[in-house]
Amino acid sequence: MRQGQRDWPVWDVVVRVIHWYFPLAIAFMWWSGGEGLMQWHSWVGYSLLVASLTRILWGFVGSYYARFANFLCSPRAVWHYIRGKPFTGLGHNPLGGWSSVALLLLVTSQATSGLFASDDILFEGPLAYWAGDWSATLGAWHETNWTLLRTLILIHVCAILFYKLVKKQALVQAMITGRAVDRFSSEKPVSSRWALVIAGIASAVLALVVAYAPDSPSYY
């Protein structure tokens, strides 16, 4: 670090509290969605829904490594990358910044298709009335982002292992503090209450339109 210069971490606290809050949520979602406790696999979806979108939008106004323009490169940059040249930026490197974004879109697509999906048996959205004759369509689209989901899970596990038994980076540790022992920020986070902004804003305007939204018609 050069005389002066702040040791700011690479991922800011915004960043990393969403990044470790989907694997806990995403769980707990698995094992509700399995024991048929249904209104709890709502309430935490509502959650994931509000840390994605907040997560997308910090990625346009946040700190400089948690916006997408600063770590999204080209496909040719990634292609080198995989071809095996050296990164030697502080962020995510070129695969993994769009690995990331696949995962958030990912997480995005599971959350709002629950609001709409019904499979017409035990479940059913409290936006699916809205979806009206694409209710069914939107619920079997849950059940097969499911499937992607979990297979990309798996994939950024093996790529983890990968980078930490072979390449020997701390990917986990870094994500924790948000900075390595040769991997830190010479810019200042943008402050996390402008998140918590976001996420109050996301959060009250989901808890509205789920309020008024209207119930399905009965038929018993």
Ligand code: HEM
Given for the second form:
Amino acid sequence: MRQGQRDWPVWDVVVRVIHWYFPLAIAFMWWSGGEGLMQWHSWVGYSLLVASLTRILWGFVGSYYARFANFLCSPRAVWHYIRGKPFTGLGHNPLGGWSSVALLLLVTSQATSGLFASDDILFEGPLAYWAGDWSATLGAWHETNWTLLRTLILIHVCAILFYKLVKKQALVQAMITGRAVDRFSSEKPVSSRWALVIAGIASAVLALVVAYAPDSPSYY
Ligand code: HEM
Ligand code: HEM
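What would the structure be for the form predicted in complex with protoporphyrin IX containing FE (HEM), rather than the form predicted on its own?
Following is the full complex, with the preceding chain placed first.
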């Protein structure tokens, strides 16, 4: 550590908590979607939507290494990185940065399309009736998006294993504790309270949308 620098985490608490919530909750979504436990599927799906939206907004107002502007690079930089140019930064490398954004967008799109989906038997998302004919299209997207999300998660985990086994980088440790050897930030993290405010507003908006969405007519 250079003199005058503070040992702040590269990944702040918000990034880490949201990150580790993803594998836990997505595994649950896979299971509950397959088993038809749709009430639980919806609740955990809402929480994933709030988590991914919060992370996306945190990418504009959060701590230094959480901000997109500080880790998204030009296609040219990504190409040079793929061709072997060493990366000396502390946050996501040029390829990892874009794959993080792709993962966040796929989680958001998965959860959003679920709001409009229907299993055509017992359960429909809160906006399925309102969406009319679009419900089938968005429901089909819920399935296609799931294939894309699963594939990208598989690539993501393989990439992390590659960095661990071949490049000997302790990426997982940094995502758990926030820092690793020679990987600490000199930037003080933004207070996590702001992330709670963002999550609170996102939850309130979602709750209002779900509460006021028109219900399909009952035939009983
Ligand atoms: C299953 C669902 C998963 C999703 C949706 C997901 C998503 C993400 C996202 C969005 C990021 C960027 C973090 C940020 O800037 O906020 C990230 C980074 C990371 N993920 Fe995952 N992840 C998943 C599973 C895992 C698993 C199982 C592991 C452990 C093997 C893992 C290890 C990591 C690590 C180490 C990083 C940091 C990479 C770096 O240093 O640049 N992830 N992940
Ligand atoms: C990131 C969050 C989500 C994930 C990972 C996810 C994942 C899944 C999976 C794996 C299935 C089973 C697909 C299949 O068997 O082919 C499914 C089905 C379904 N999900 Fe989600 N889901 C999410 C969010 C939501 C939300 C928020 C809702 C609604 C509130 C929802 C509503 C549905 C419905 C209605 C089905 C049945 C579709 C059908 O049978 O065609 N999902 N979801």
